[in-house]
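The chain below stands alone, shown as structure tokens; this is the form predicted on its own.
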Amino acid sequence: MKREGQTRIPSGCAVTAVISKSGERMSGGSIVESMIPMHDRSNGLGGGFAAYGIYPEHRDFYALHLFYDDEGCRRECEEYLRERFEIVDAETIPTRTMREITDEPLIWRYFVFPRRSALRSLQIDDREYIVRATMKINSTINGAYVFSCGKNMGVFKAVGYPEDVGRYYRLDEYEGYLWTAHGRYPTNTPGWWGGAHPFALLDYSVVHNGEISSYDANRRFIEMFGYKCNLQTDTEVITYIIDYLLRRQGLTLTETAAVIAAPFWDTISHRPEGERETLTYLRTVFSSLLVTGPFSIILGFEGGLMALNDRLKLRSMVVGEHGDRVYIASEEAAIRKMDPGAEDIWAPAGGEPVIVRVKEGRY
């Protein structure tokens, strides 16, 4: 397999992702036509696609979806899920084959519910459960890798060209709210399946364009929370930072942009007197949180997303607007593919997060 090393462009790697403000639900089509004008910012290492909305009819169960490497490893993985969850329908994702896409794991999705017993006996809530069964079986099961966990959205991806995994997973014949998709352009680590973007964790997606140069003080702290990092590239530990300060440190989406891309201490010594405390409290006890390093993310989570750039702006990233969609990506050729009517294109400041939400009840 072609690893990253051999060749490197700086600023390669896309992002892309729309939304309906109103919660109507769209074709996965456009997404993957998206990012056609953004292949050279690719190599063929990874693709990827997150959509929200699509299990309508399985809204109320975590949707798994796992990469096995072989059918031993599926039937471990399988009775441990039995063992400790109510599983109401497991099934292969269905594929298209291609040429394009080769080195094909076994690709399956379970809809389950944690055992009301297992999360009586440990006192936990039913989202706590999920991530410590997504880490246990991702460090313990060899060859099974939870990469989607969340409720009514999903993740696919794999390696080769965005497009090419669009159309390989058949993603025209979902329909979600929310889509976001990233084509790998990686430097540091390995181009495989589960090192495809987006990462994920419960409803928390993330893609991301740039390089990490605080992942190792950013991987120690986090996993000293029970968080695993196993899947052999920097994003991975983003999308656990988020959900430790979204969902066990109760922070806003404001307040862990602040801290992931965490003002400067001059800039901060200029801002008016709460929001001063506020961003000084959050740069000093999430000192370890701060992601240094060029970067723009976004993250998908249920009913909304977050776009970031780093502080210096190092990574570009646009927005636009049409009627009650909201599109962003690496550049402005990409939106214009989606929708030619797109208007008010902008680019976002550095460490300034856009925030999008879908009308409350819509989704």
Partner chain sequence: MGVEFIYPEFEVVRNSSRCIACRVCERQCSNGVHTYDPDGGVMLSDESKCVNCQRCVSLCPTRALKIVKSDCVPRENANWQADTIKEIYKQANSGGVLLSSMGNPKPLPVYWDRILINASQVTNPSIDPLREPMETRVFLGKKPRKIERGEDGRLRNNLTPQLELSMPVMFSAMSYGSISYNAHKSLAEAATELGIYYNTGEGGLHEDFYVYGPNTIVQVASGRFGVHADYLGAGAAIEIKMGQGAKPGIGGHLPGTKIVGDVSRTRMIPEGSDAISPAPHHDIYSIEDLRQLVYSLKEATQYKKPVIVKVAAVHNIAAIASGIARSGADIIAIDGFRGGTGAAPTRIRDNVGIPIELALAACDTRLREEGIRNDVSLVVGGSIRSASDVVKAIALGADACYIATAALLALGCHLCRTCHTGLCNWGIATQRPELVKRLNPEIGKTRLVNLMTAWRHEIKELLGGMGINSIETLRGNRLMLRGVNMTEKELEILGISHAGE
Given for the second form:
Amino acid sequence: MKREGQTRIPSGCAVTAVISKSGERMSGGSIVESMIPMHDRSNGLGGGFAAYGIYPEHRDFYALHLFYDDEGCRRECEEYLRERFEIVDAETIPTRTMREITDEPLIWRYFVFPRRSALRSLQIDDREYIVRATMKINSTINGAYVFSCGKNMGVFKAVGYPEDVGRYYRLDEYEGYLWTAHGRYPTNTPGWWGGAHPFALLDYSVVHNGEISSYDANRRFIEMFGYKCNLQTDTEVITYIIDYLLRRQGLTLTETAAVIAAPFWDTISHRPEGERETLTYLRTVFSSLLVTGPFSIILGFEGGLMALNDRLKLRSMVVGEHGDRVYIASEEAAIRKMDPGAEDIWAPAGGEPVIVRVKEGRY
Amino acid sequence: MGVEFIYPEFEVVRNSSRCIACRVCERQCSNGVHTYDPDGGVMLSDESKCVNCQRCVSLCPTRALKIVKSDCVPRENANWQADTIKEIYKQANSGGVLLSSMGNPKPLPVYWDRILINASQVTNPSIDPLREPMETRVFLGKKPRKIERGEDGRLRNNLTPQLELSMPVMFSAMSYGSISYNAHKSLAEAATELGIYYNTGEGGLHEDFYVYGPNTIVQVASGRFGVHADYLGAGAAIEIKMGQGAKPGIGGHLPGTKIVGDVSRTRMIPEGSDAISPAPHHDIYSIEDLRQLVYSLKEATQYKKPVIVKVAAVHNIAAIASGIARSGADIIAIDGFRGGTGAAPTRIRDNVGIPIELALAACDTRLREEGIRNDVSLVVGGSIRSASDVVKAIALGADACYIATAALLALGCHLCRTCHTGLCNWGIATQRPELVKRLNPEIGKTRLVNLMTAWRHEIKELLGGMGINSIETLRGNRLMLRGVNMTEKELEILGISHAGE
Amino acid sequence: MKTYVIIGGGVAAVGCVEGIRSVDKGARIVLIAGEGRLPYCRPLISYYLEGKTDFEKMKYRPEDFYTENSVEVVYDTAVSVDPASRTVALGGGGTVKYDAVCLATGSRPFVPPIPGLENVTRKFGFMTEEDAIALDGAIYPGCRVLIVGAGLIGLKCAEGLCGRAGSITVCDLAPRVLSSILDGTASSLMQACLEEHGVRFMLGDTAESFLPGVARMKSGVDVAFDVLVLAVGVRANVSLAKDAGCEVGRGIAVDTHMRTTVAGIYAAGDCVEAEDASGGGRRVMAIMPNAVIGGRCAGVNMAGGDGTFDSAVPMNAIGFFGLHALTAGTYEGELYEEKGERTLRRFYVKDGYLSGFMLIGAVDRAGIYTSLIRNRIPLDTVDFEALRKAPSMRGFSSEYRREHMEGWK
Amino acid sequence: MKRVTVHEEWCLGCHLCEYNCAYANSGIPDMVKALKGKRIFPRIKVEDGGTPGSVTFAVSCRHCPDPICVKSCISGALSKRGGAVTVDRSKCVGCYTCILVCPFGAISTDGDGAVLKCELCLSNGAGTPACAAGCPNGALTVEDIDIPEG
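Switching conditions: you have the form predicted on its own, so give me the form predicted in complex with the partner chain.
Now the full complex is given, and it begins with the chain already shown.
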């Protein structure tokens, strides 16, 4: 069977997120629990989590999480890293041995910073450097796969049901102000750890439920800008689109949402003049980054999240609040599991971004 | 006679039990095939004049007529086929270059017919265009590489002029002269009503049609016929015609018999003089010359009009497209080898150029590899025959399609391929007033609008089936296509997988 | 509520009713019909003789026309009109007050004072349904019919009787048939046609006296007959108008609004004389279209509307045994002629206008010529040469067609 | 009320309207059977200069607002109802007064005595004027308009 990257694999899914607006750090135990009632939205072929604020001691360094197929490729990759990065810490990511999780790869994490000399000679910033290095490792070092490369955040994913993956990675031992989770229901994957979600680039992590119809249009466009869609998954391409729009073009989150889930022309024509022009401009310039077909995504980034549905709202997604917590999930049951007291459960409209930020200075 | 005799290609079959001798056929045949015999009270026919345009067949009120291919042919020979033999006879008779019209009729591969479209099943929903919005609007033109913000932090509109299309189809270039006033008027009015564009071709713009300027693309070709400042300013965009799919590498020739009255005035050449467009633009012998013309035209129109560069699909088309994209052009139009023409040397029409499907795929891929696909829009023509051809072209990477033959068919053309005689019985490819009036532009416009409306519905249906609700996300979405009956190489060039993969 | 009175029961009266109702839906309309019948069209009586129609079909409007238009039909005769008191006195006694009155009194046959006429028992006029019924009853197979008068009435009568009588003889003092509307050549074509069907003519000759069963002709010949029809001519009925003080010539004088010279009194139909639009001066143009249109015009003006009828033209459509003669206007000016076998087309051009025409045999689309006369179309604005050969709308300018033809673009 | 509008600019002089008219008024369901070998008496006639490029158009009754033919009809056979001037051929005596007055020459005969004219296919089963329905170039169109009664 072909794995992610060799063929395109559609899948159904479950997503969850929780964020503390005051930046209070929460144990991962709760979000792992939230996936239990949505067990049937996954099929055991992938689960994962993104956690923000978990590495305060290394907050100025990029945390690279890697899967290795074997020691050979680990050595090759580490050599690559040593040449280009200052590595302040390198370790295996602690896991639990459990019956439900098998065929583990080698799982490592490194806290790194690009060498200044390299940045100077390439005339790029450290973030771009990280992106390029990630692309390079993932496309050229056979058996090595960077699946997380942001600061003070990390992605944890595996083949298995998400609640098992959470326990496997001992997430109850981490504390973060923002957690997202994903349970996967791919239709034809042999189960490859790298193919599980969240998908992340820098501090952007995306969990996604859906199957977009615009995939190849988006992919072929975004690949013009140096991105390599190695996994051929929706989540991957959406992550790159978000990175391109937010980081490379400098759009705001709202503007980004207006590209990805652009309002219909008819809707635009009824908007007030200034807004109408902006929306028309965005649709015209970035028309190839419109995403159609069903999706509900939760984008995590340093200091906040954005949840977004496709413009027809072809996938479920609800939001609830309690105190300084905001919960988002495919199903209300997941929110209730995390916080039975959650209030004001509501369903955002198609194309309506839900943006939640942690108070400035609290993350 | 004797050795020069060539048996007529068609037979006029008249069902005498149905013919009421109303003489409509006689009155409607500009070739003089039918005559009335008052003695016998019956109609007679001279099939040697018949071109099988089907005018008489279409108007016969009792369906007493049909035109069939003559079965009086030379002895069968797979190598020396009847048409080939006839061509030899004709050339032996005349010593001349064979002329023909419309697109390449040879049985070369039509890749559209080997490409199949995807649809949603189970894992994501198809979308019903009758229930949900389904968008077909397209903007053609260069897109900025980077956004800009004003001091207030708001996005600044740094877009260069764009063409806005309600659907990704335009009427491609057909000159006034090669086609009639009424044909042009039909196209202009239909384009206006549909919110798309038609193209003047290289014949200038008749003064009556300046009112359709906002939906007009004015063409500048190697003959520069009818080109002046007002003309350039009249349209919504300017197209530089470097080549034409039906006859890559050669120019055009509109015989003096068609340069009459308004045609002569519009082209700005004397009545009766042949209008000869040179094979190349004599001020463009290289890509940097093209760049100069692009910017000359932009200067002449204060950078208010996008500039299109139209080229024929030839072997090295991807590299050519890359060059054009870097020349300052906003839109590249590529014309495939099945594209039509009012007149072309038969050998050229049938043997020069490459299929548009391969040219399109190669160009789109190349422009993406070079990261400049968003610097230009791609418009393709050269036998786009249906809504599914449009959908396949967009999925291969086109922004929009040019149609001409399909538009002419809507206007009544029966593809008899004798445009060059100027005797078009349907009032399209003629300048004879009594024939021109056979095309009532009110009817012509309605039929074009009908055709495009129908295609738009079909495009929406196909999009909805794929779970797509905006044409933008179909563009270059090659995953929506699969090939059948193709070699690995063909699939590779098209960038699609084989069906079943 | 106003009261409008119409005196006369012919087609002018019907036109008048329609004219009034087009302006005033509520007024009272009193129609005084002297013949004791609802209006019918008199020229049809010859077709009645032929059996081509019957009295039911001959009614000019169906009976419900009069109820639908609230017309009080009074079968009586008017004996006088008093413009001072605005009343009409009826023969049966009583008067009707009017706000406006229309004299549509028509015409009556002229009976010449021929000695011995009083002794002829089977003698008939040929104007009314009564006449037709009486004549119809008098005819029997083999009877010999003598018709005095070879005008429209006499000849239509002859045609109507053809095949029903033993012999038909038509005499007229004039040297040719239809002398009032045709010239010699044209007359002889029509005459020949009738002769082919057995009608015998004695022209330039007429009955000078009558003996029992015999007419002694001016030429001295005696003509034996069983049935005599007098069709010498008609006279307009003008006495009511004259007595009311209206100016009267050969007919009641009216202007283009169909007003007589006395206020409140209008007139229309065969009883009036008016200006001939073809340039023939004031004359009685006793033809059916003029009666209907004139009656309508009178009605419109009586009810306070504004109607004008200034295109009255003398014209005649007559045909015998399939040979038709259509004529219009006056025969003055330069003559253009087109002749064929049994066809004759004559056009008269005066001062750049078509003044009249006569068409025998080839009559298709004759109305196009009539319109040239009625609408006073200068011939230099049309292709008259082509039109003479064959009437067509192509002979007119495209602008003319667009302007005058409904729904023409 | 329906009206046949003539667009003379678009008339090709093909004469199809004449045949469609004759067929529609023939009462015979098959056109060949209706017209083959017969002289036709259409109520619409194409005027044709006979040379290429000459003006051609088809003339049929214009159903005038104030039709002089109706006023002139001695038998009451012609009448205008619902906007259309129609002829009751059983009442017509063939006097041809209408032919004498119609300014467009739109009334004709078939040699059978009574006159013929366009009745907008109101009573012949064609449903809509057959001349316009069969016109290949929109030179005859059917318009729905309000025609005031004459």
